[in-house]
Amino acid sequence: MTRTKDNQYIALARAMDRLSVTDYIQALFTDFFEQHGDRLCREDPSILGGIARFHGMPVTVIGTRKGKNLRERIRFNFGMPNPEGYRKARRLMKQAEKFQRPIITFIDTPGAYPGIEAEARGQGEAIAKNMMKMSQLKVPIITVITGEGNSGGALGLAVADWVVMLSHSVFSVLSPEGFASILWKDASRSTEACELMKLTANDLYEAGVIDGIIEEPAGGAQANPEQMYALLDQALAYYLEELSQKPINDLLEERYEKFRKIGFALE
């Protein structure tokens, strides 16, 4: 895969009118109740999270959100959830095994919020409390790579046991301008940085980082909504489907093994 499209890559998941984690609520979900805030400090809109029916069975939904205009983009801080966004998805996670329903997360995300703030918050502990959290959950947890998802702000709603990546979504340690920045103290040369990076669907899952791609329309999901919606529901029905018929213990280790195994190399 060229330079040219991995950076088509990234310019297709970042698109404005991409899909949302409203839009796929609204398109896949019934009965959807949100639910807000940590508990502790406060409520952050850039991750959405509730209660909802998929095919007539309860799940907790977990998105981040990014906006489709300036205004909700402002709003939603450009996707990039504060510590209380990770807080909320984990009460919500913790909610759902108490009563037994699947997790369904969605990620858009260019990563956490890097703000003195956030981080005075405790933004580091909210990922990596949320990231324990799900390797220990004892339901079936489904994550859709949507647009981007990058660094751990992402991982922090990733520890699933199935992760699938829409076709034209990207998935990395970072952003490809944030690597430039850091290897090459130049950003602009985040196009380079992007084939170093195995950031697409196809990278990934030959890579085993995957467990699935969801082909796109052409043109991206925001160009065929509606067949993105079929698609994306017929996985989903599939993977629950899957998931469920196994006892918690073997999804337990599954789930382990299969983060244990990312990065492993032989010498």
The other form holds:
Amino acid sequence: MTRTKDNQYIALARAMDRLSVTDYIQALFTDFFEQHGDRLCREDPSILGGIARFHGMPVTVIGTRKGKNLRERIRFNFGMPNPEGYRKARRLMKQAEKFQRPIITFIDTPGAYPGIEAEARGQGEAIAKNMMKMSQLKVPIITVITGEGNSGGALGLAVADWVVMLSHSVFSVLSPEGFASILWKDASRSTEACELMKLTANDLYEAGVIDGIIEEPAGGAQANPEQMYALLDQALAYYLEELSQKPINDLLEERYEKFRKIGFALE
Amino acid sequence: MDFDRELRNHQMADGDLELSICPKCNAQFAKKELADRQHVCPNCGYHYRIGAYDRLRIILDADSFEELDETLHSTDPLDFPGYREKLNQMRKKTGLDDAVVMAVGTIKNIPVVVVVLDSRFSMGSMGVVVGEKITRAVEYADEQKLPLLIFSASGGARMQEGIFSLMQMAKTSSALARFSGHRGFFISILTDPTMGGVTASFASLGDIILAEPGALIGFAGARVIEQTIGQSLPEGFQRAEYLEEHGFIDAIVPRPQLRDTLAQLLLLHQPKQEAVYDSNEG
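Could the form predicted in complex with its partner chain be shown next, to go alongside the form predicted alone?
To see the whole picture, the full complex is given below, headed by that same chain.
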């Protein structure tokens, strides 16, 4: 039972027509101004970022994007960012803090790109610095996991006050294929891995890893985009309002404690 | 508790007269000789991987060592098939409860908080126990206003602890952000190997980042990269020297010089006298 179910989540989350950050920006935000580049060496199109209005309020929006057809997918490196993407995101987040804009990140990535250049330019350092910075940013941060949220490549944009998953999305330490490959040296055992990994929204909410779930329309977000947009709009408006009202020191303390508590060890 | 336990284990397991063959140059040496030389090959300088207690013995002043939260152990949060048995086997083999030792001690009489990952236990992988001990060490160093040293030796995330393993990256990075905001001093020492989620969290967040010669350091594993890009990797890829060349570590320090270098850095970061601040006021 569970096996088929968890595996179906993966298929839905990875579907080519899965709603992407560009869809959400178009539907939920106005006045979007895209910002390019990390100001160090290059632009990484795998991560889209900029300023927009949400219900009239200026916000910074950042999201990984995979692309909706093969050409786009190649251009966006299948949603696998290089270090420059994370550094661009950090630049935009620092700017959001300076101008007191809340930050909303959208996650849909197979993970950070495993490549020679990515290593040479410090993939690990780029992700680490993002998490470190996000944990202390003095503005509310919301993360929406819309498709796949795999590994440090996802977490590097997800140290947020409110982390929410769409009900058919997945969030995990690694893709099930990578997981099976590392543990059993056999990527084809990914279905079995899915079953064990606890990567669905329900499992993660129960485990206290995420803060909320937004139920997708029947057949997944892509089956009824208008309904998905309405549901997400409502949820974002509610939580942005709630987080914005908190004194900043309380917000930072709660953010710290939330991540501090995940994972329990026996004394 | 102290070095003796580890020492006894070591002697029982190995026997000092046995020979060790250097994996790099194939030269043979008595294990005793190798241990006397801090497990660095006398012929080619290869740095053997060493356990956490051996590391502490090399770095800290004799008898200055006190281990903290020694018995912290995993709950097997995913109820992962075979994981408990594997943990028990590794506990028996290494005498450790998990892949990490946390201690307070002194280096040339300067008090420090030290965490050492141990690659003999599940290749030093980071699960909840590793993440929790590192976070506690950071918080302890913060409270006590002590400098923090972390010796990384890890293949990355502990797969059997899944998402809980991943979240330790956020936890440790958040703790270090606070520590840094309080002007805490953190030296990260990268040893062979430092990979994956460890590289992509605390190991890359040192005020000073040092590495041992030849240490493998990176985010993605070589096999994954080769499969992704369909070509073989350049010579020396992801080695300490490569990282230094690309601007990601302050210095490569051979093991025999490490204690002196750490002492030098600690002295350069001794807190300023309160009186200096006072004299500037009013």
